[in-house]
Every structure is written in C-alpha cells, then in structure tokens.
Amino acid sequence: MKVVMATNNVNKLREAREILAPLGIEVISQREAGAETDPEENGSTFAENAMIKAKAVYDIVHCPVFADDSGICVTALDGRPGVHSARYAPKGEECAKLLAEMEGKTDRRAYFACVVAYMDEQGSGTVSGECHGSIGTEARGTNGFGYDPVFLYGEKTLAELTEDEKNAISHRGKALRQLCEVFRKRYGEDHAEQ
C-alpha cells in the first residue's frame, strides 16, 4: 500500500522508506502527493506535534498520511531539548551545543523519542518508540544525521552503526514498526503488501 509521510525532512523520509519497505508499505512524500504546507509545530509534546503534520497534510491529500515528530532527551538538562530538537541550536551545530551543555555532567543518561501520528478515513492515531542511552564525549560517525554522532548506544554512537543496525534499534524504527501493524489491521494483510 501507498502512504504519504508528512515531511520536508529528506533524512525522516530516507528512514521511513527503508523501515517500510521490507513489511510492504510504499513512503510517498508530501511534496510527491502535491501537498506543499509547512505547518507550525507549536504544540507541547511530540504527539501534538505529529499529529499537526498529519492532519495538515491529510487535509490536501485525503488519503493515508502519518508524521512524526521526535527529539533527544537528556536526563542532567531536565529532559530538554526535547520537542525542542530541532530547534534547539543551528542546523549543523546541534551536537556542538549538546556536548558544551553536558560539559562536566557525570549522569549522562539521555533517550530518542518518537511518536508517530497517522490519519486516513478510518480516523487517527498515535504510535510511540523509545530508543535509550547516553551523551558521549565527543562526536563520531559518519552516518546518521541531527544528534547522532554523540548518542551512545552501547559502546558505539548511532553515527557508527549502519542504517540496518540503526533502524533495528532507533526511536523511529519501533514507532514505524507499530505504525505497520495499524496499517494491516485497518487494511488488512493482503492490502498492506500491494
């Protein structure tokens, strides 16, 4: 089946397609759908935040959409940045300021969230992930995008595993792999692999 992720985010976009493509779902881009809207994201959680994409993108093209919203939350700042991820610093710098913000800390505790939401003529939703683990010291990696390079997972940074290796564990992996099992029984199996 076709799906219309709500997202000017080509990293977000790259992602979901390699997460749903395997179980059968077809990512089409907003843009692809001919819906070109750039909502505010002024809600206070991730889950206001996903489900403002989805509805505004649901409204131009009145077929199956989701969006998600997601972040890093750091346990020695309070949980912060959070929603406010993406805004949190410059694009490019974001891990710069994260490591000068956690300079000194010694609890180093931090998770990726993410909730997607979907929309489509049976209704709406949410679906959630977690991924958890810590702020390292230093940048490292190559792949990957936005904090990446300073999240530890285990020993290695999400910048150092593959996208295979990444998309098993990530925040957006769990929450994308729920969002299929909505879509089969909303649709069934059958149509969930066309």
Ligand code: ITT
The other form holds:
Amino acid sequence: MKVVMATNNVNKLREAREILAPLGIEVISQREAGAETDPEENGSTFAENAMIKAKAVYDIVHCPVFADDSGICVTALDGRPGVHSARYAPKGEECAKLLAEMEGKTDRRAYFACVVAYMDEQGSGTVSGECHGSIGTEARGTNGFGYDPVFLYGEKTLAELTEDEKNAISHRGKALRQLCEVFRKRYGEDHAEQ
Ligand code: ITT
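Could the form predicted together with the named molecule be given as well, to go with the form predicted alone?
Now the complete complex, all chains and molecules, led by this one.
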C-alpha cells in the first residue's frame, strides 16, 4: 500500500522508506503528494506535534498519512532539547552546541524519542519508539543526520552505523514497525498489494 509521509525532512523520509519498503509499504513524500505545507509545531509533546503535522497533510490528501516528531532527550539537561531538538541550534551546529553544553558533565545518558502519528478514514492514533544511549565527547561518523555523530549506542555513534544497522535499533525503526502493524490490521495481510 502507499502512505504519505508528512515531513519536510529528507533524512527522515529516506529512513522511513528504507524501514517500510521491506514491510510492503511504499512511502510517498508530502511533496510528491502535492501537499506542500509546514504547519507550526506549537504542541508541548512529540505526540501533539506529530498529530499537527499528520492532520495538516491529511486535510489536503485525504488518504493514509503519517508524521514523525522526534528529538533527543538528555538526562543531565533535564530532558532538553526534547521537542525543541530541531530548533536547538542552526542546522549543522547542533552537535557542537550539545557537546559544549555537556562539557564536564559525568552523567552522559540520553535517548532519542520518536512519536509517529497516523491518520486515515478510519481515524487517527500514535505509536512510539525510543533508542537509549549516551552523549560522546566528540563527533564521530558521517552517516545519518542531526545528532547522530554525538549519540553513542554501545561503542559506536549512530553516524558510524550503516543505515540498516541504525534502522534496526533506532527510535524511528521501532515506531515505524508498529505503524506497519496498525496498517496491517486495518488493511489486511495483503495490504502490500493495495
Ligand atoms: P519535519 O517536522 O518536517 O518532519 P523536522 O526536522 O523539523 O522535520 P522534528 O520537528 O521532529 O522534525 O525535529 C526532529 C529533530 O530531532 C531533527 O531535526 C534532528 O535534529 C533530531 N533528530 C530526530 N531524529 C533523529 C535521528 O534519527 N538522528 C539524529 N537526529 C535526530
């Protein structure tokens, strides 16, 4: 089946395609679906913001849609930047800013959170996933995006993992595999044929 992803982030789109294609879901970008929108994300939770994005696109396309709201939550920073992760620093400067803020902190625990909101003619809901690790002391690796170079999962940063390795353990991978189950229940086992 085909599902529209409500996002303007090409990295999320790429990862979602890689995760969902083997599960029989073809991801169409909101741009390809003719829904160029960038609603204000003024919710106070990942779930609220994910729903705002899903609804904005659903109201235009009226076919199955999902949106991902995600971010990194750092224990020593009381969960920041959290829902504000995209606005924490100018694009490309988020890792340096986070490393500077974490200088001297011994508690390095952090996790990525992802809430996926979905909407179709049967209604809406959310699924979520987390990926727990820690903040390193330097940026390493060139894969992935955003905070991946400073997020340690075991010995490696997410930016040092291959895309398949990241998707297998990531917040987004966990949430999107649940999304697949939701659509499987709604559209049947043979949803891949639709
Ligand atoms: P859309 O709202 O258009 O989907 P966005 O980038 O603005 O795109 P969010 O508001 O959900 O998306 O912000 C998520 C930010 O959290 C993102 O820009 C990254 O900085 C960070 N982030 C989320 N998932 C990540 C991941 O897998 N790896 C690294 N950073 C991630």
